[in-house]
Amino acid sequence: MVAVAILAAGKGTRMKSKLPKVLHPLGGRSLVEWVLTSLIEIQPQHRLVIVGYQGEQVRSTLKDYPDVVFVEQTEQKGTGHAVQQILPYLDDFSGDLLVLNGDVPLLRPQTVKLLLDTHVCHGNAATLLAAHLPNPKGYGRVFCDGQNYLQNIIEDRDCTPAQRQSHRINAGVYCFHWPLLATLLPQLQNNNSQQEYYITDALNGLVTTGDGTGGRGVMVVDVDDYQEILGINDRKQLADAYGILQTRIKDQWMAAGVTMVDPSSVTIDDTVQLAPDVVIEPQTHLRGYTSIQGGSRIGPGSWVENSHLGAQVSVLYSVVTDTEVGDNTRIGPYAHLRGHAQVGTGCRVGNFVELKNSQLGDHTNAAHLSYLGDATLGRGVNVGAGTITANYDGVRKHKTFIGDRTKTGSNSVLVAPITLGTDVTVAAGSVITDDVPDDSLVIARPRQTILPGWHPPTSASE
């Protein structure tokens, strides 16, 4: 049995943030939720989450996941201090204690399934995660004998020039052995310049009176890259995990069948789903849980955000939000559909047309400079040039309903509420204000005049 503990009590203050430092985005999902992601592979009896810092909002960052208990560490006093907030929670728990950091965001789950395997297969009293960094200074660095069991961890400023030239440094990411963690937390001192309990103090608790039943203490396992240990402490940090995590996700998806023209100027979130044959062009940008089928090109410039877009669709220099777009369907350029739009097969939604909170039945197109809002239109629909929905009337939104195979002439202006029957055709520059049946022609605009002759006075006594 296997028990998570989630360190995400801090503030951290280099954010300059409101915000928790554990909830800032990366990639479609908050630091800890990445956190929590990369234990799929484990499967804990036990997710306890230490918060402190502004702790409601985490909690209801986090309440879908299930099986999540929050523990309130009420003042940070350091790593030690957090996981014995723990002890009362684990009172009879007798498996193991694996301790993250919930602002680690790319330990991969095979990593931290790999440092419980090694622990449980060892029998060790503890675990502890380990990186070679090109540049260690300022962390402190692990020593081991030979068959990788801890000897000692020394602070960056306690090494000398000798140790220092050591890159294994200690990645903060611990596996323990809980009923024997649990007697040496109430005896942790926090006699240290910072006055906080460390964590590591059980470690060299460990390492100094092995786990008491003949065990051989405390062994390091390796991560291959480094980069998945990189703590986020300010925006700069955030951003180079983003940009980690992005090549991570682009390479996934170029192995599985995508085109990314410009992979450089493209971004992904890590929810998003995409089919083999997906062309996305340069400077496009999938947010939120978007999925698109195979066959369809995204882009350039255009922004899907928790959007599903079927096959063989084009999106040309557009926004799209919150939509879903049937198969052979075009979009753009310029095109801005959001509102929970709903888009059929074969359609196209043409230059700077906005469809909001509407339908549009298959093989329906609405081609250039219109406004659709809270529209819903049936199949074979043509909307001219112009045309808008006037669906608000200062107080409250309306519907409109226009039937299959109606045509709109340009510049019309359906007012809702407003129903359009079936093979309607509505004369160019009318304002429809009432229901028309099917298989019409309406007409609502004033008769031409022509005043032959006519010209403009010339002076005020004219």
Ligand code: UD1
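With the form predicted on its own in hand, show me what the form predicted in complex with this ligand looks like.
Just this one chain is shown here; partners and other molecules are left out.
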């Protein structure tokens, strides 16, 4: 049986932010959500998140994780003090407790599983992850015997200059035999440079209380890829972690058959799904719950967020959010689709066209200079250049309906609420204020007047 505790109560002073550190976003998820995601390969019986600084905000960010139990740490007196707070919650628990810092977002689920399996298989008192870092500054240093049994963990601040030379660091991810930890936790001392209670001292305590041979020891598991265990303490480390995450995501999609013309100029959230033979052009950003089918070409210069694009779609220099696009549709250049727009198959939404909360039937085109808001268009409609739905009366939004095969002339204004039937033709420059029946031509503009032989006056007159 396994319980998990995530330490998420700290302020994160080094971030210099109003937002608690563990809520800083990293590619579509907050840091603490990444840590929760790293648990997918184990089935913990309890999931505890220790909250403190702006705990309400952390609770509300994690409201969609129904089995998470929040534990309050009202004063933040260190990582050991944080773990002490869970004592009343695991009263009768006799299994293992996995403890993770809330600021270690890049941990792979397989690594967490390896830690737990090693711990269980050796019957350890505790097992922890370590790594050799090129730049170990700020991390606790881990010292072991030849068999990878822990001798000592010393915080960077508390190291002697010689100890600080070591590059083997504590990842902040531990597995404890809970009954042993529970007896040690109340004895933690804060006699260190920070005057904090360190969870690492519980590990040091287990080393000295262990019976050495054959008994339960404290074992160190080294992680091969040190990038997994990088902790986020400041904005620079946050940016570095983002770079690592992006490389992981993009490498994975390229291996799965996605072409990236210039990967370094592209960003992709981990929540995005791409089919083989999607092509991502430079300067393109795919965000949120976006999916794109095969043969589509996105970019250059595009932003696609929470949108579903069919096969063979192209998106050129455009912004597409909360939108569904059917197969073989061309978007852009310079289009903006938003607010739950739905575009059918074989459509064209072109230069300087904005769609908001509008539906376009199959083979409908709006190719130039239009605003279509709260509008439902049938199939095979042609929206003339400069057509505008006037959907807002200053207080409320109103709907426009346009039937199949209708054509609007250039520079038409459709004053909503309004319905145009099927096979309607709207004359250019019309301002349409009344509904139009099927199969008709509507002209709503002053007629052109010609005065033959007329000349402007040649001199000022009375």
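None of these values were measured; they are calculated from a predicted model. Under this definition, the rigid core comprises the largest set of C-alpha atoms superposing within 1.5 Å between the forms. Numbering follows the first chain given and starts at 1.
After superposing the rigid core, the C-alpha of residue 141 moves by 2 Å or more between these two forms. Once you line up the core between these two forms, the Cα of residue 446 stays within less than 2 Å of where it was.
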